[in-house]
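As a starting point, one isolated chain is supplied in structure tokens, in the form predicted on its own.
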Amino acid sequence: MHLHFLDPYQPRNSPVHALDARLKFVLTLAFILTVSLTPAGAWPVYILLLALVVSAEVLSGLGIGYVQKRALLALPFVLAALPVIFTLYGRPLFSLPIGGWTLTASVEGLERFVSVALKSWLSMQAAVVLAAATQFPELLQAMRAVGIPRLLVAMFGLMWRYLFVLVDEALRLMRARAARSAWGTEAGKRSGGSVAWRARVTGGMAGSLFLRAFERSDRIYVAMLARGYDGEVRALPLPPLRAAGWFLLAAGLTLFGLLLIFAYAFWG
């Protein structure tokens, strides 16, 4: 069930959705940690990790295309690692003259860059599957169940909820602006004033958005205190994991450990 159009949760009748949130959370963290610790150039291990996350995408019913579109969020991290191609010392691959400078790419630098790109891409896919196959309140319960501090979990929950408050206030401002605006009838000319005027109006709307969101969040917090909020959202205790859940958890952690051992044995 969608609570907001920003909510990434996609309800499906799939084995991944049916899994306990604690299992999904721990296995996703273990997958990301395995990806991060895999040494550069361990291509067979990266292929196996890619096969694992693609299998999860298929089993979840989300579709590979859905996940890949959202995995593009890893692109800024990939671009930030681009200079490593020219800064890491190694066997020269090609040279790129820029003015009075000559940048020399190395084979080792290219290998490191491709490894960083793969790590970012694989980790983002796992995070997208976790967010789309698990409701956020269940994720918060899973965080508390695995021992993440209560204050940190409360911060995650409040940041998530107040994000929707901020978006709702922005939508109200945009509706108010549209209701008070008019479209010009002259062909080929845009309605409104100059670029400076538009920037001034946008700045005023941003300031108004901040004040309105701040005031509304304060009212929400006071209402929460009036209802007994003490820093933690109460929830029913989670049932203990079944034997199948423990088996899946042990099998997943063992597989990730074996992949790391294999990677460091040949490429470490």
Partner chain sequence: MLYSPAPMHIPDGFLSTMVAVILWVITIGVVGYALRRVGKDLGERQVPLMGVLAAAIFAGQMLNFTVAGGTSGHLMGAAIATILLGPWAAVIVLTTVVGVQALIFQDGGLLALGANIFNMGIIGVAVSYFVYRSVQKLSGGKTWGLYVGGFAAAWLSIVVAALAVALQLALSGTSPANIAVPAMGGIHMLIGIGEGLITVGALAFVHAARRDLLHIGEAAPTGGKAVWVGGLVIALLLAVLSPLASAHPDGLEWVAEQKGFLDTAQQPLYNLIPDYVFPGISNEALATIVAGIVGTLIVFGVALGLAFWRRRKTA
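Having seen the form predicted on its own, the form predicted in complex with the partner chain:
No partner chains or extra molecules come along with it, only the chain itself.
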């Protein structure tokens, strides 16, 4: 089976794809932090940030449509922030009579809600571009470069590698179950069993997946030992960042800093 659908990487021939993964990683994190720190109501700054991430989308050749489709995944969560429109005190905006009660929306509440939604949308787009324009193995190198413990990075790498293998196993399990999920031959009989029974069967599938993974980890460990593994995580040294890379990094971080200063000067 082929699980390309799990891998968000979209091969393209673009400058964003070609950019050193370490830069992309750090700049994306810095962008998300900047978005998070931007005060509510600083609309011009949000527009500038949006312009930045949209240009990355265009440059990357992924297309705005693709990124938006994936970015919408976080949309349902936005509803969690909806009530804040009515609970935050401030200048009343409008009132909704419901039954015997009246709900009053405030300008501040609406502002808070919109900026939460905007922040989420902007950050999401940046994360989508990063994942779609960077092969995960390069992302692992970036993590190593920013000082995430090697052990953890090695586990991330192994998990990613076996994600595809084990999801494939899970899909095959579900397929085998579906193939045997048949109706009874007697008319009027309900098939499917009780919900609790179905849940337990699913649990059995999870248990067998887990056990097989456990035993697989033994085999992998042996294969690693056979090639000299001694518990320490080693890797080839990363190539040094070139001058242009350093320049881009500095420029990006400065830009984010300036945006924040601007935001706090006028809306802070």
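If you superpose the two forms and keep the largest set of C-alpha atoms that fall within 1.5 Å, you have the rigid core. Residue numbers count along the first chain shown, from 1. These numbers come from a predicted model, not from an experiment.
- Fitting the two forms on the rigid core leaves the C-alpha of G157 displaced by at least 2 angstroms between the two forms.
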